[in-house]
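Have a look below at one chain only, the form predicted on its own, in structure tokens format.
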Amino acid sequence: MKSLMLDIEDIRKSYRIGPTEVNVLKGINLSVATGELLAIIGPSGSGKSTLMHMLGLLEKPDSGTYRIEGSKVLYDDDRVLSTLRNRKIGFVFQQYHLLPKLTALENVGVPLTYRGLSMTEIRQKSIEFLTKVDIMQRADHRPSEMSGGQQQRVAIARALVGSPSIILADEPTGALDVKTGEEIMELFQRLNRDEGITIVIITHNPELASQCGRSVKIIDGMIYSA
């Protein structure tokens, strides 16, 4: 039996918007496996969004409980959750979020320059990476020089660098055409299959969630066996 690697138990978050309380999470509980590839498939204005910001330490949530690797986060020390968010988690986008004037190279790099290693050690794990997920070719380009699957390959080396224990992708191939969508997909998948990365995968689409191991759906806030 797989552990766990995610284990949220009644994640509850609401905002008040003037005199109204909205809830946009009413009760989460899901946990994700060591080496799994998720899908959580939800429509615009489900809580995904926001459940993903959870996952990822963007945001506290109002109540409930979340463990990772076993560990109970705490939330009452910003540093702490900084250095947690840095090294266990990678995160990638739709918008790909890279920095306009650093190349490949470097965007890869700026994980690890929180961590204090040298120079040397930067520019090894960024080419390793890059080589990993095969732009090594595009190192020396910046953002504007890439198509959007380049760059989107970047920024998955970019959440890899710092050998995270989850990757927490955002439509990540919601910017893509259709065909560079299913290369990064593929991507994704093979990280999983072959290195064991636990990866999940926010999305609206249902073909994409139907690509993934398991999905489960975000319905109005709650979660649903798909």
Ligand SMILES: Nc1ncnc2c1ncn2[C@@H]1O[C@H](COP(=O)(O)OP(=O)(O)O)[C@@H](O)[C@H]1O
Second form
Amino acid sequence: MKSLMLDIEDIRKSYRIGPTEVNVLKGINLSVATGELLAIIGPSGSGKSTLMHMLGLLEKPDSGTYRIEGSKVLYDDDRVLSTLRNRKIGFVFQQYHLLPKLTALENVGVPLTYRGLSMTEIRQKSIEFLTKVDIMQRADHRPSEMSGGQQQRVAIARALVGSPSIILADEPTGALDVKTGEEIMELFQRLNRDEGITIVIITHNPELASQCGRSVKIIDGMIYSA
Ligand SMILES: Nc1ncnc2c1ncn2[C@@H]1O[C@H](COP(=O)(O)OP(=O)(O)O)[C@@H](O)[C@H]1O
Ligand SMILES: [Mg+2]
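Please supply the coordinates for the form predicted in complex with the named molecule, as a counterpart to the form predicted on its own shown previously.
Full assembly next; the chain just shown is listed first.
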């Protein structure tokens, strides 16, 4: 049996807005195997980003358990949690979230600056990963000097540079035209197939989801097999 990278069990999350309580995640069970490429699809407002924030340790569930590589996540120590996040998880967002004043090369190196590496080592790693995602020719460009697809490649290199256990991508093609979106999807598929990287991608494009190894649906805070 394949080992589990992520495993969540009966995760619940609600938000209180004034007097009303909104139940966003209503008992989610989801396992992601090591080496898997999983798509999560679902309509707007169904809880996809909230689930991604849980998986990425950006939010704490109200109840339920979460295991990463077999170890139960303990939510009571923020420093342990942020180290875990920095080491194990690479994020890719719809809007890239690159730092505007830094070049592509410098952006990719950001996650490594917390790890006590030398400038030379950071530079070498950044070059390695810009090359891997085919955007090394833009190394010295700032985000405003790149197209959306190019910025997303840089963001993917940044997500990968720290050798995380898993990449979490929240609608990574949502701001891109169809063709560029397909190219980014092909990049994720290649990284999964050739490098064995475990990837979870949120999309509401069923066609992109069908190219993933497996897809699940989230509707109104509940998971269904797609
Ligand atoms: N921090 C928050 N406070 C209050 N409500 C929230 C918060 N985050 C998300 N929600 C609500 O949870 C629901 C699901 O949001 P989200 O997970 O962003 O959905 P999706 O990514 O599928 O569009 C929405 O109704 C949203 O308004
Ligand atoms: Mg969302």
